[in-house]
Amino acid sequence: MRYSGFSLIAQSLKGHAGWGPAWRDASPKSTYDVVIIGGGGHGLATAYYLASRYGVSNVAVIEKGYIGSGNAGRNTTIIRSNYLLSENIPFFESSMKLWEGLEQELNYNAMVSQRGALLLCHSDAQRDAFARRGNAMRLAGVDAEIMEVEQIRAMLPFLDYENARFPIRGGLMQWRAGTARHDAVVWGYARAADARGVDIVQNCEVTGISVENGRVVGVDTTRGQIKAKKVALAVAGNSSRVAAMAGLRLPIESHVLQAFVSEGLKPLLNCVLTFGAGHLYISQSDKGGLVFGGGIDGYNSYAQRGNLPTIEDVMEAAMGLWPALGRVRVLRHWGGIMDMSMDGSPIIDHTSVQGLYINAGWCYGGFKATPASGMCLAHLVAKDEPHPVAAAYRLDRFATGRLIDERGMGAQPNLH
């Protein structure tokens, strides 16, 4: 069925009892030609993209839990293009645009909200750095626009500007980029996924891959084994643990990410806003929940929850920015597990093994980069060459020392 406003004018007539299941809960085939472990929003992209652009539908994505509950359901729903680095922007901006579009395209309501998102700058030095991003943004073709106090000021009247510590110099306002609801992408991919031939399977755990004579040739679950031609990870956090069934050593540690969303509120915040002087950034969702993260744990970990010392910190640098929210309940707190690569930048490329494929190492970046990621990692898996706008995520560059280090940061993922 497609959605439409008739449809849900013809369904309240009935009392909704006519709506389907909006995919097939399937049982997985013996033989596949593209098994793609991950449920999450890039698994499922990737699936859709390889049907509805590269015609190739005989395919299953393997997911150990449900669909979405991993790092697509553990984020803060941020999407942007505000990158600096030539490598980095093209990825992104293309990210960017499939979002626009995403919703007619998937005939699905993912309550993309193109808010706009401000970084705050806090030093002469800092505005110079955001000057040069925008800078470069806009000679790629992407919006991109200085702000001065006053502006923000009359746009966000409750922060503190004279902070003793941190006053607000300016920032930088990407005006197309904001928000998106992450259960609804998932849900969205899915059903679209679906509907054309891909074979969702869930609740069931990769605990095998088989490789022979350097090709892999399928997949052991914990429903059986299942034969593929091509094989393709999209497991975010679980990268490591999931190519070492392959023989891989990664580049990637996998850290703990918390995220936090406070009670109810009247509208308050109208984009999603980052602290320039720490880690943090905010937003308000349609519910009024402010929905704000910060830094990683810093320590190596696969658990879905943090520890205090980082929620403090969080609280200090929102403190620190809107002093208010000292009066605003927390409601939760979760973890997701963070894949983080060695330069901060991600990996889609072939692996050693012929047929295995990877799409790893997005640090924090990898809600927002869901539907780029999963239309290069599908021209990868069809075609056998890179797209063009991830030709320098190779998971090469960390031996031959191409580094995409967009923060400056070097070699220590727990800064990034």
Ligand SMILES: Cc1cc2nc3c(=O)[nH]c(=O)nc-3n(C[C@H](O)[C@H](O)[C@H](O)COP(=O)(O)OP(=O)(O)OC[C@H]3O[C@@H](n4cnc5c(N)ncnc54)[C@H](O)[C@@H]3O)c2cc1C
Contents of the next structure:
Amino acid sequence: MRYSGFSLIAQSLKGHAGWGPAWRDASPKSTYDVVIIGGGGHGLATAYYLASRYGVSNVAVIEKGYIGSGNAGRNTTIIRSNYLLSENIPFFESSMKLWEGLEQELNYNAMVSQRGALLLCHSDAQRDAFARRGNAMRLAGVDAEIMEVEQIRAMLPFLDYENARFPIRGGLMQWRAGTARHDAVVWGYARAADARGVDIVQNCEVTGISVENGRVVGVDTTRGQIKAKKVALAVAGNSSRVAAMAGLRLPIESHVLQAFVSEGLKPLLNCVLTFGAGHLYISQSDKGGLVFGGGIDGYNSYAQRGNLPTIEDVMEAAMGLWPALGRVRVLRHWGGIMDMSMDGSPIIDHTSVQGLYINAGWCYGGFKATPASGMCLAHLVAKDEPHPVAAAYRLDRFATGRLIDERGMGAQPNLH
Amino acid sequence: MRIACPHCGLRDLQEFTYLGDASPSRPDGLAATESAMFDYVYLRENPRGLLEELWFHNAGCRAWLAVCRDTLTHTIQSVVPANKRKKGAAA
Ligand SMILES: Cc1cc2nc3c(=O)[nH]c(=O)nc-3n(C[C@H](O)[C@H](O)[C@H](O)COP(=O)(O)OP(=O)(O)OC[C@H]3O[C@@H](n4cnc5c(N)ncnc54)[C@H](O)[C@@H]3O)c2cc1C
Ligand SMILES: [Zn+2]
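Return one more block: the form predicted in complex with the named molecule, after the form predicted on its own shown previously.
Entire complex below, previous chain first.
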């Protein structure tokens, strides 16, 4: 069924009893051309672009829980392309362009909201660094604007501009950045992929990857064996475990990142805001809750829940930036398990096993990447060559020294 | 999460700094080939379950500790000073 204003009116006259399920909850067939492991945003987007752009529709997405139960449904929904390095800018900008047309393309309301993302700076040196980053973005055709303190004050009068330690000195704004409704992105891709013949198989955990003579031939699952000509991993947070099923070791550690949402408030914050003197990002959802988060807990974890010191750290940063938040109550908090790669950048590549492809290492930033990640993995799987905007995201870059280290932190995953 | 430091007793997580997996050991001399160094610097087992790891008690005795911890439940099995570590305790 095509969604439209007309279909909404027609359904409302029938008491909304006629809406069908948006996708089929498929049972696995015995054979597919392509099996995608992981029904998060990336896996579903890959399936959608394989079917819609590359003519490959005999595809299954195999998800151990329900789709969107991983990071896709746990993130703070920020989308932006304000990167510094030339390997990253084209990729994230291509993702931003896909976001801009996503809802029309999928016929699904993903609530993409280009409300702007402002990175605050607190020293002259940081302002210089942001000017450099803004210039790199503009050279690559991405919008960026240095904002002066007075401009920011007019927009966000409630921040602590004269904080004794971290006074606000300005900021780098990307107006085209913003937020999108994370669950709706999952559901939109699922529905559009399903409509093109993709099987979405839930409650089906991959427990093994079969390799014969160096070539992948299928996967073992809790719902039986599935044969496949090609297999693609998109299991954010569990990449090391699933890759190990094919005998691979990865330059990745799994870490927990927590996020928080406050009680609902009247409209207050009209953009995404990032504190430059600590790790804190904050936006306001359309329901009114302030959605915010900070850094990872910092130790290896698969627990999907974190500890109190990180919570205290995030709250302190919030108070330092915006003291009035002390009166606001936190409603919920949760954690998600992310792949932290050794240089802080992602991997979209083939592996040493023929027909086995990997999409991993998204660290803090994979939600914004969802459309381009799906497009690039689909391109790689269909054509056996990297998509031009993802050509740098090679698995062997750690061995060859072509690292993509935005923060210049070196091979210490918990510092990226 | 609290860590029972052998010198200071049960202390809050906030007092500790994390280095990571304790098992990689730096290849030396002629063994330090390009591929052995690559392995040491970049590749990790990243298990879901028991992991032996190095923590620094920076707000306490400032000793390095070898902690055997379950990455799925965060339960800690053992803590010993890093120089008393028996290799492969998590296996
Ligand atoms: C708290 C938090 C906040 C974040 N905020 C942002 C943000 O503001 N902006 C941003 O860009 N990014 C953000 N991220 C990162 C982003 O959420 C992830 O990088 C991205 O969602 C990862 O891709 P995915 O959606 O495909 O992952 P997931 O949704 O995690 O998908 C992976 C799927 O694989 C499944 N799976 C795992 N193992 C198996 C198996 N053996 N068999 C079958 N299925 C399996 C899992 O169940 C899961 O559903 C955040 C992450 C967290 C945790
Ligand atoms: Zn101590």
